[in-house]
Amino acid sequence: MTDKTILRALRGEALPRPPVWMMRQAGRYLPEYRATRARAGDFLSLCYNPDLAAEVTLQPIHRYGFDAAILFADILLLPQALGADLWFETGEGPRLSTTTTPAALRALKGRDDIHDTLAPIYETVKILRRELPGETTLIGFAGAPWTVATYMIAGRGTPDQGPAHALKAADRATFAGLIDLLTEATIEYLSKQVEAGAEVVKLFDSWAGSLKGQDFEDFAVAPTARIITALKARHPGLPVIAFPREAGAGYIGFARKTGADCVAIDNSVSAEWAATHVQVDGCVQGNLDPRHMVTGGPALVEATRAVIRAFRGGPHIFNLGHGITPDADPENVALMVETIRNG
């Protein structure tokens, strides 16, 4: 049985101090990341270069000694592997060819045809497993089907996921077919990451909060449960973290419904509320407001301590409520880690 702190927390152990990592910990707030990305030429070239992707994954581990490294990649690599066109507009973010018709859905590749495109990602995982410190957990990840589908339907990120909701209402069969394909492909993608060396996997459902009522059950809960069930059947004992961001009351019972070993929570709910309503079912990950990484100071120290106090009674992995932002100060990250480890 491993002594890695994150794996212990995922097994349900309440630790004297929580293990810590950050979403987007390899990113633009670090000067060393910016230098490596400049060498790669562009974002997608960085994702698909195993040596450079491993390098940026390791940078925050070398700087801060986080308890976990998360594979450097992007949730939209999977739709690209399925045959969607993907590119990034400078200053505006990702763009994709749209999947909104039965013909467009039929034109996508099958779940077993993604691995040639994604082979460099698996190679990055193998490099990381070799090069990470022995005490550091390696986390693989994918986007959850609903969130990935919102980009594939709209061709870009949208403030309200309106195009995906519109397709769901107008052509339920095409919409459900896309969710089904993404669910199956995500199982294959994450399974290959585990075979390459990932010890934990995480599902990012960044837009889960825009699903309401039965839609939340059908398109956030059910696909996540299907993915987790399949992965655990193939890889017994594999821990899975689920992040249905801004789910609100939907966080309650999410672990029980899906089989997730840990539910990551955003900072739209309080740590005290989550300790009462979510941590009762197992490990919780979160949920410091990322703005503290920009502003720092005594408020950062107190907010960090408050999160630790709230979750002290059960298994907890310290993290932010969302990804760290490019304007964060690396010194504030160091202060957060010092506060967690030294009180």
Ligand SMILES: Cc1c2[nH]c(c1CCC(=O)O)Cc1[nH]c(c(CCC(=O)O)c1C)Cc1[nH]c(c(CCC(=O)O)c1C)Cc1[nH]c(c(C)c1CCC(=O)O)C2
Second form
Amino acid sequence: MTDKTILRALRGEALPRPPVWMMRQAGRYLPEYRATRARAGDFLSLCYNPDLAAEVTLQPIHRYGFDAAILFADILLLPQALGADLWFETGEGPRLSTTTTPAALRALKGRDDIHDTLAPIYETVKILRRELPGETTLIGFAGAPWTVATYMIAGRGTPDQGPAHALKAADRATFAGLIDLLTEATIEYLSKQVEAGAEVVKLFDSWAGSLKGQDFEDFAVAPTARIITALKARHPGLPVIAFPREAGAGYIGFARKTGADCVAIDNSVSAEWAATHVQVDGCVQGNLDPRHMVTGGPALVEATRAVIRAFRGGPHIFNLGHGITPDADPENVALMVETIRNG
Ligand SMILES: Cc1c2[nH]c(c1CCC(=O)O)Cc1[nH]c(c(CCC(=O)O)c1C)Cc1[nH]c(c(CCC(=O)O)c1C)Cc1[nH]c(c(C)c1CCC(=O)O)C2
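Same protein, the form predicted together with the named molecule this time rather than the form predicted on its own?
Below, the chain from earlier opens the complete complex, with every other chain and molecule after it.
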């Protein structure tokens, strides 16, 4: 049995103080990240450069001593490995070639043909397992099929995932075929990350909240359950964190329905509500409002303590409700960590 605090929480232990890491902890709010990214040239070159990707993954660990490191990569590398074009428009976000027709779906590669493109990511994982402090847990990740599909269908981020909902209504077979391919490719991708040394994997379903009713069951719950079942069959005991962001009432029972060991909670629901309705089934992760990393002060300390208090009765990994933003102040992160560790 291992003593790493994150793994203990994932096994269902309530710890005297919660272990902590942050979504997007390696990112633009850190001057050392901006310097390494400039050396790499651009964001995608950084993702595909194992030495530099490992370097930025380690930066927040060295600065704050977080209990977990998350592999530095992106959820949109998988569509790229499947053959979609991917680029980032400065100041705007990702752009992809679109997959909205049966012909475009057929033109994508198969689930087993992704590893040439993704080999540098597995190399980053290997370097990290060598270089991380012994007490730090390494988290691998992928996007959940629905969220990745929303970008592949629209060719970019969208406020309401309109193009993906439209394809789901207009051409169910193509839509479902894309979800299936992504489900199968994600199993292969995460399996390789685990073989390379990832100790936990996390599925980011950032747009799960826009799936309602039966759609939520079919396209958020079912693909997640399929991925988790397949991964645990191949890697017995592998802990999985699921993040169906803004699922609201959909958070209730999500761990039971999918087999996830931990459900990450966004900050649109209160920690008290999540403790009552979600933590009853096991570990939860979250859910401090990321704005506190910008605004700081006594309100940050109070809100941090309130999250800890709400989740104190059960297994909890402290995190933000979503990624830290580029305008955050690194000093506020230090204050949050100190508050968690010293009360
Ligand atoms: C939707 C999504 C993406 N990527 C991701 C999600 C799901 C989580 C979420 O909801 O935020 C997940 C992600 N993206 C990144 C990581 C690395 C690990 C981490 O530190 O959390 C992870 C886990 C690095 C990144 N991914 C991106 C950056 C910023 C790139 C830069 O340095 O310019 C980082 C550090 C770029 C990215 N990547 C994506 C978008 C929409 C953008 C542009 C928006 C932005 O710039 O923040 C797609």
